[in-house]
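Presented as structure tokens, the chain that follows is alone, the form predicted on its own.
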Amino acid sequence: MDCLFCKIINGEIPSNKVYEDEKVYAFHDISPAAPVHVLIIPKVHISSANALTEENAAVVGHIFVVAAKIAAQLGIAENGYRIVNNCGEDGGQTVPHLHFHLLGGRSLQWPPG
């Protein structure tokens, strides 16, 4: 499989890891849009929201754990952040991998695009 976050859960692509466990791996984002950016991905291949089924979304509710994990690690909890999911190319999913951008660290306008 050609996928850019496969490449990097396993090693082939480097990132600057932030956590990673059984099910799922999070790093800094190479372009941030805040001054925390993190992404979390799912170690299986899913590639968007719309291929989630009864049988894998249960990984979705780990990431937000973990997003709760690293947002303190991170210093950002207290104050607030921001998850977010791209699907599809008009919601600007770029990497067909599922994934979930966690934002903070600075003051996050609504609406965001």
Contents of the next structure:
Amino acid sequence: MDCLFCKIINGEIPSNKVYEDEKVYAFHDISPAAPVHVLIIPKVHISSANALTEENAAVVGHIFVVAAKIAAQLGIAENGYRIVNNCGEDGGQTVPHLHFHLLGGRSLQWPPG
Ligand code: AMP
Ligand code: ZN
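Having displayed the form predicted on its own, please output the structure of the form predicted together with adenosine monophosphate.
Below is the whole assembly, all chains and molecules, this chain first.
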């Protein structure tokens, strides 16, 4: 499939891996917006949060568990972090494969722009 993140999962495009299991893959964002900026993606291609259904959405819960593990591993669990999903054009989604940003390592502003 002609999808950037599917190509990262299958190794066609290199990435800096943080975590992998049978359901998800996590890697450092190429253009980090914070000292810690990891992307966590399902191995199955889901185009966006709009494409979630009762049948495929269990992976989202797993992604949050993995995010907490990665946060602990990278030393940001105690100070805190943010998990972000951008959906669609107004949401700022640029890659059409569902992904969650794990951001931390500094105090983050709210609300987002
Ligand atoms: P979004 O704007 O929510 O769709 O997020 C897409 C993210 O993917 C951005 O933060 C990009 O910096 C990141 N990104 C794009 N290409 C790559 C890549 N080859 N490796 C790692 N991160 C990437
Ligand atoms: Zn994909």
